[in-house]
Structure formats: structure tokens, C-alpha cells
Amino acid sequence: MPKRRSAVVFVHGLAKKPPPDKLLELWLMGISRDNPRPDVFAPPNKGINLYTKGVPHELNYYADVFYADDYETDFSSYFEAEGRGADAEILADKLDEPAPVAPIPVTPEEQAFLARFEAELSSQLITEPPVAPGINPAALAGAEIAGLLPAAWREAIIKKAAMEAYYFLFDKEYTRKDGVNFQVRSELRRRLVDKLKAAAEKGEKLVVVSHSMGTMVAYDVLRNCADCPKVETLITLGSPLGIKEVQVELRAPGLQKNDFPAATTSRWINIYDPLDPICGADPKFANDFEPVDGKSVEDIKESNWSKWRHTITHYFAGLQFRAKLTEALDL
């Protein structure tokens, strides 16, 4: 079978997820919907149907490394929680649940990472009430803050993000509730490289669309794995790669600063919502990742909606995201 012009590999983000086939179905739905939120993104806002366009696609799935077969079963967050509001989206995504295993840092470096990583997220996740009654949060200094969250939810989100980042960045062994062990960074690297190689058999140009913690996995593989196939375009959405502590642990040996993964990647598009609490502390990357061979990160601000701006289908509804994906796939 002849190769298509391009193929896409999706990399999901933090927390438990639906089973792989269902998650892929939900992602494809989010990209293909026409005019999903006309009150936010003015029509025409035509979706991209990868099936009808003949674009091969792969999903790099790793939620089972942390959560085994404890799948997410409430899919309403992918449909804006059926109009029930942002609180319902957080509940549907199970982001309010505690992390399954608390990290136990061993070295001073690991202790410092966890403390600073959690502090970065804490600065963006504001609890209720943030100030004295009667004060509008939007009037606060540095007013681009995330929506207000109940304190218990805030702590659960921070701890869950810190747990997954810690086990990945420090390549820790993780034991699931069923007793199965994984060397996390090694396992997640292998899975993504395998998916990229599978996609390369189907398309001449590879496009990676990554979200949340999945952007850390994507950058790490593209920058640090010698067996990574060539990628035409990397798209990062709601990414925590702006957090300094994350950058340090992803830095290639011998470098003083992170750089563009030019050996494998032709273009990097970073789309962010400044009110997304996972990326909001430092959402722009062009000043954090040094250009290489004239290649640098393209930062694009695209605001979506609700108290919880991190939801993947919110990003997929964006006019700029859809335009850049269409361009990357040569559609």
C-alpha cells in the first residue's frame, strides 16, 4: 500500500484515560466537529476528519503504566461535560482524585524538583476565595490566572501532575496496583518511538500532536532518543515544558540550556491558553529553547473557555490549532 502524504501521532496527557480505542475515538471527534463552540470560535470553524482526508493516525497511550485497567468511564468532559460547567469537567476527568502513589524522593535533587514543580503549579491554580470578598480576581496583579478551584481539587491536581512528572523525568520504577512494574521514562520512550516508526510506514511526513504531560514525552523522544524517526511538525498543547525544573531534567547531556530538537524535527508549534493552569506559569517556549539551524518554537496564544482550560477538546476546537494542523498535514 503506497504511503500517504502525512501521518499523525497523538500523545495524551496526565491522569487516567478511557481505553485506548475509546480515547482515540474521542480525540478524532474533538478535531472533526464543525463549529463546536460558536460562542468562542466564530463560524466557519470546520473540523478536520482524518478518516475522510485519508490521514493515517496512531495514538501513543501510556495511562495504563500508572493506572492499569482503571479506565476513565465518564466521557462527558470531552463534550464540555454536557453543559454542566467546568467543575463537572474536572470531576469527569477524575482530576480531583488523589494520585495513586505518592512520590518518595531519594536525592536532594528529587526533593527540590518536587517542591519547585508543585510551587509552579500552585502559583497558577488559585483556590476559592483568593482574596477578600468583593475583589474581582481578574483585577489581581498578573491577572491571567486560572479559574478558581476548590482547595481539595487544586491539591489533587497538583499532586497527580507532580507524581507523573517525577516518575517520568527521573526514570523511576513504578509498581501498579496489580503488581506490574515499569521503568517509566524508558517505557514511555519506547512506546512513542514504536508509534512513530509505525506511522512512518504509512506517511511520508510525520506530525506529532501532544497534550499536557505528553508534550514532555514527545520533546524527550525527539531530542534525546537516537532511534527517533524524523518528524515534520511537533504541536504542543497545554504544555508544562515552560517549567524550569522540567527543562533541567530534559536537557541533553553537556548543554547549559534546552534547545530545539532540530536533528529530528523541522517545525515546533506551541499553542497555549494563558488561563490553562498546567501551562500558565510559563506558556511560551521560544525564549526557553534555543534556536538551532534557524529553527525556533512558534508560540501561539489561543484562549478557549471555562474554569478548566486544560481540556483537550477545548484546544481541538481552536481556529488557530485547526489551521496549523491542516497546514502541517498538507491538507
The other form holds:
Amino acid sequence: MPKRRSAVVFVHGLAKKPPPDKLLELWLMGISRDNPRPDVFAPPNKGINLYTKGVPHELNYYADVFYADDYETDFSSYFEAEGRGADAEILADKLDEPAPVAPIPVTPEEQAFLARFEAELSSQLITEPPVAPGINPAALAGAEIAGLLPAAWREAIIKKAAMEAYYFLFDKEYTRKDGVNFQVRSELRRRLVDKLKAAAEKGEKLVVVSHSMGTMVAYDVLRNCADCPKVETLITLGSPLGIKEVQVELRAPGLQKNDFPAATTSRWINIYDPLDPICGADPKFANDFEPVDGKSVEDIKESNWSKWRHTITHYFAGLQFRAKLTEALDL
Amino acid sequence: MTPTTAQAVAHDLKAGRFPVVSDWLLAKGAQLIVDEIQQGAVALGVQQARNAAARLNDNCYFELTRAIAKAWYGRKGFDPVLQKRRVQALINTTLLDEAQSMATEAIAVCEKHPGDIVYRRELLEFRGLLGRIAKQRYVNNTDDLDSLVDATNRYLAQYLSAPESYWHGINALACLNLELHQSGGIPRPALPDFNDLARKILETVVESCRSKPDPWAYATASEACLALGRCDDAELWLYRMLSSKDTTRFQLDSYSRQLREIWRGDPTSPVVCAGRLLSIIANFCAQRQARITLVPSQVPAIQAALANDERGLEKNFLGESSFSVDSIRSLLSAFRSVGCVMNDIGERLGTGFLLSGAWLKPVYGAGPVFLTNAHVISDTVTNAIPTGKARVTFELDTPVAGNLTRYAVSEVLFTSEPGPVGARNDELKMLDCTIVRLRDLPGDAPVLQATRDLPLLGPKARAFVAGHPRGAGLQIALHDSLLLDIDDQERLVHYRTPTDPGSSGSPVFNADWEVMALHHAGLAEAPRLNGEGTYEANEGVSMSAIRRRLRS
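Can you swap the form predicted alone for the form predicted in complex with the partner chain?
Below, the chain from earlier opens the complete complex, with every other chain and molecule after it.
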């Protein structure tokens, strides 16, 4: 096949996922749906079908490093949650399940990281208060207060994010329940670099679309891996890169502050919902990542709606995300 | 084995076989037959010329039929069968005056040979064709009641003189129905009773079906039942027609046209019997032939259905096909920008479409330019319409005094000759493309959106081709097909679509209804774009290649 003008590499986020083919299909569905939520985004809100537009794409999959083939099997969180509460999305995402392994920090630095990281997320996730007698729970359900979660779920989400962040950022060896070992950061770096190289064979310009914990992997590879191919546009969605403790671990050696990955990347678009709990208290990056060669992060606020404001298909439905992706792909 | 030379095409046609080859190769083959006739080739018998004319008419290549019949008449004199084919071709290209004069002359000649069985048989046909001409005049202008009465009388006279010719009978019945509709139900004196006539035709045709099943007979039986108000039976006969492997697209379109134009059926409102039959045909075409067809008169009803009852439209018009309501919307939209290319006497020979000039090349400016194949409009390609004789109509243009505006070419901006199907080259040559400006076309005429990106290949990759099928009816058809392959230079696109004659120069859309290619040909045994061997494929030239060539 002839090389196309652009190619996309997707990097998924937190928690266990459907099998790679299914996850890719679900992501492509999320991006290609026409007018997915007209009450949130006024039509016309045309989807982008990457097959029709002739854009080759790769999914960088790493959920198996933590969860092996224990795939997510309920895909309902990816579909339009008409008439469903956000709780259903969390349940379907298995975010309420405990983390498979609790991190065991070795150094004081690691210990401090985990404590602060968990505290940062905790500040964004509020425990649902017990319903007082005489109050109809259905009335509260409509309130859709972001971050208002049952205590057990809140704990599970924080621990899972902390576990993934910890093993990645400190390049810890992780032993899966089937006994397979991974040096997590090295493994995730290698996988993404390979995918970027494969995509570079198919398209002239690379666009990386990353979500949640996947944005850490993307930034790390673009900033810190010497063999990373050139990327035209990095898009981060619902990213925890604003959390100081994360930034410190991703900082290039010798720098006092994180910077724009200008050696590989031309443009970085960060799309956030201020109420997305995984973004922490600081979802905007322009002031956190030093501009380089006149390049700086473009922060864009977009609604993820509902109670659990971190859902990937909600970000994919956004008018601004779609406009920026169209722009990045020069469609 | 698919012929690859004009000689082989001519050989097939003379033997009564229709070769599935590109339009221009077919035209070259037909031209060889014309040349043989004009040079007085002894080996060429009249039966061979008749075979060729019959196959070309069956497949709607009316202008080629006319060329052969005209050459025979000029060199060897009158042949009743060839002249009949010529008159049929003229009617199908709406050249009614010429058709009438030729049929009248033919009747006079045939009447002088009462002892010749062929002349006697064709005499009936010519008289029936006069009825058809009158009917078509009424269809073109529904105020022309004299033509309607003339059509009824002519069909009836033929049927009464030979009741086994149910073709004339059913047309007489259809015209009578229109007359009754126009006169408030009061019949003209001395005409047979409508229901009696319908019953007799039905008896004849049912008897005929027992001994010789035939798609025309099924259609006639269905129409007779429609006339009798027996809609369930009409539906049953229609299903027999649809399930017959012998039914051609031409026959199906003819019955569809009869239901629409004479019985006033509307497939979007199947409450009335003719509409119900039309919706069954529309469903069948969408599912089995992967095509939907619209005529301008349907546009208001379809627009209303889109606004009020999308689900009803989907159910009645599209059935369980892969087409969506969006397909209909896009077809309606394309209707405004897809033009029919004809020569100066009105023969409809191809399709083309309007695009923004600036998208192709900035110096063309933002106004619309018209794209078609070089084998449709060119001063150098054999059998193409010379620039000075090319005319373009847009079916949703407002008619002036009953006629659509025929836009002439004011300027040729670019032309690139056609190449053989599947021929790969690295130099962006042989694009089979002519780009022109049309004289007096409004600067704000609607244009199609184009794309320079071709879809990724995969089991769900689709191509949609919208073009003007040949024939008398003004219409546009949309074909749904599988995208098969793309060459390494992204110059050629292959897809599997059962396109109609007249599709040359059609826009090929992607699933987002952006034009990605210019349709140029189809072959039963097209060379593969990657690897060895052949397959059945249609070919388009990518918009990306045309744009790159223009900007190089």
C-alpha cells in the first residue's frame, strides 16, 4: 500500500481493557459516531471515520502487562450511556475492582510519591455521603456531581491508578499473576516506540492520541526516548501529567522543570474536563511544561459530562477534540 | 474469455453476444461493424448486423445501435429488423420526431411486402412503436391529451388485430386507464370495456406463461392484475418476474417506468397498488442489485418523507439493503451537481459532475468546473463527443418552457486520454479525464465535495457511484459496491459495482460522500492492480491523481 499523508497511534489508559482488536474497534467507533450526544454537543458533530479518510492507525496496547488476558468483557461503558448512570460506566470499566497488586514502595522517594499521588486523586474524588432516611436516592442520582463515588470505588480507582503509575514511573519489575515478569517502563516504552515506527511506515505525519495513564507513556517516549520517530501532533485526553509527582518522575535528567518534547514533537494539544478526577487539581499544562523553540502546550477545556468525567468515548465525542484531530490529520 | 480488441468485440456482437468491456472498446467494436457495412464487406450478413443491433439496444447502447442501422440503410437499403432497432433506439434517446418519421416510412415499406413473414411481423411492431411514441409524448407533456388518445387508439388497434400480441394490449389498457382518470371515469364511446380488456389480456398472458415463461409476460400479468384492482395477484406476478433469472435490468426498469409514469405510482407511499409494486422493485434493486434510482418527479415526495417519516422511507424504499437514509440524502444532494452529458442532438452518452475549480487547481478559481471522462468529451478520442457538440443538463434545474437548460462547453481546461483498464504507470498519464467550464452556468451552482485521501482497504470499505443510466427516463442511480484495491501510485481505484451504461464520468464517493474518484470503465476480467491475474472490477481514476497532475 502507498504511504498515506498521516497515521495515528492510539495509547489507551487506566485499568483492564477489552482485547486489542476490540478496544481499537471501540475507539474507532467512538471517534466516528455522528452526533453522539446532541444534548451536550450541538449538531452537526460529524464523526471521523479513519478507514474512510484513509488514515492508517495503530493501537499501542499495554493492559496485558498488568492484567494478562483477563480482558474487560462488558463494553457498555464505551457506548452511549443513554438513561444509564455514570455508575454503570465505572462498573463496566471494572474500575470498582481492586488493583491486582498493591505497590510496595522500596525507597522513601517511592513512598512519598505514592502518598502524594493518592492524596492528589483523593482530593478530586469525593465519597458519596450516606443517603439520609426519607430522601429519594433517585433524586440524588440526577445531580451528577463529578467525583461523588461510593467509598469502596473511590479507593479502588485511586489504588489502581497509583499502582500503574508507580510501576511505570519507577520502572519496577511487575510479576503478573501468570508468572510473567515485566520491567514496566522499559516494556511500555519499547512497545510504543515500535508502534510509532510501524505507523511511520504507513503515514508521512504521525499523530498520537493518548488517554489517561497512556498520556504518561506517550510523553515519556516523546521526551525521553532517543529512538522515538518524529511526531506531528500529540493529543492528551484526561491526562494526569499535571500532577507534580508525575512530572518529577518524567523530567529529563538535569532539568529543573519539565519541558515541551520539541525534539520529536511539533504540536501538543491537551484536552481536559476540569472535573475529570484523573487530571488531578491541575489539568492545564501550558504553565507546567516549559515552551521550547516557541512550542508550548495548547490546553483546551471540553465537557466529558456525566458523573465519571474520564470516559474516553466522551472525550472522543467532543467537538473540539474532533476539530483538532481533523486539523492534525489535515483532512 | 473477455475480448480485449475491437475486432474481438465486433465478432462477439455479430454472433449475438454482448461482451462486458469498457465503453470505448465497445464503441470501437461497433465502429468496426459500421466500417464493414460501409465498405460493403461481403462476409457481413444482415443477421450479424441484426444481432449486433439487438444486443446493443438490450444493453442501452442506443447510439451504437443507430450507427449500425444507419450505415446498413445507407449502404444496403431498408431492413425491417434493423430499422425497428433504430426506431427503438431513437425513442429511448427521446428523439421522438425522427423516430415517428422513420416508423411511418417503415410502415409504408412493410405494407408493400404482405407476403414476407418478416415484413409482416415487423409491420405490427412499427405500428406499436407509433403508439409508444405517442405515449412518450404524453409522458413528456401531460397536457397533450391528443397524444394520449392517439397512443390508446394505436395500441388498441394492434391488439385487436392480433390479440396474442399482449404487449400492445397492456399498453392500450394503461393508456385507457389514464384517459379514464383524465375524463373523470367516463369512457370514450365505442371503446372496449376496461375490465373486460384487462381480463382478456390476463388470460392470454397466463396461457402464454404456461408454454413459455418470460419476464415481459410476468410484467404484463402483474400490470393486468393492477388494472383489475387485484393488487395481491399483481404483487405475486411481480415476484415471479423478480425471481426469474432471465429478467434483465432493462426489463425491470421498463416496468418500473410504466408504473411510475403511466400508473402514477410513488414508491414512498405504497398505499396505492402501483406505489406498492414500485416499493417492492425499489427494495429489490437496493438489496439485490445494490442500487437506488431516483427520477426528478420523485424528489419532492422523498424530501417530504425524509422530513416526516424517515423510517417509512427506509422500509418502503430501501428495505434491508446496506443503503441508509443518509444515502438518499446524499443522492438528492448529488442530483444537483451530477450532470448528464449528451451530444447536440440530445443523445445521453455519459455523466459528469461539478467541483470547485480552486480545489483542483487554484488558477481555476472558486467557481464550478465540470469533470467527465475524455472518452465522453474530447476532440481527439474516438467516438467521444467533440467539445463543440457536447451539452450538459442537470436534472433538478428549473425547466424553461418544459426543457432543461443544455449547457455548452465554453472552455476546455484539461484533458487526458483514456488508458486500458488496470494499466499502471508512474507518470500520472492516461487519466481519462476532461475538465471544462460550462457556458452560462451560474457561478454559485452547487459543487460536490472532493477528497484527496482514498479509504483504507478492508472488508467494510465501500465505494458509491452515482450516474445517469442511459435511456429515455431522466434519472440518477446510486450503486453501492465493495472497494477492491488501489494501485501503488494511488492513481487507480478498483471497486465491484454493477454500473449501468452511461456511468462513464460518474463521481465515485467514499462513505462520507466525498468524491474520491472519477469512474471510467469496468471489465469482467480486469487486470489486478496488485499481483497477477484478473477479476471483475470497475475502475476509477482518483481525484488525488488528477489534482496532483494539475498541480505538477
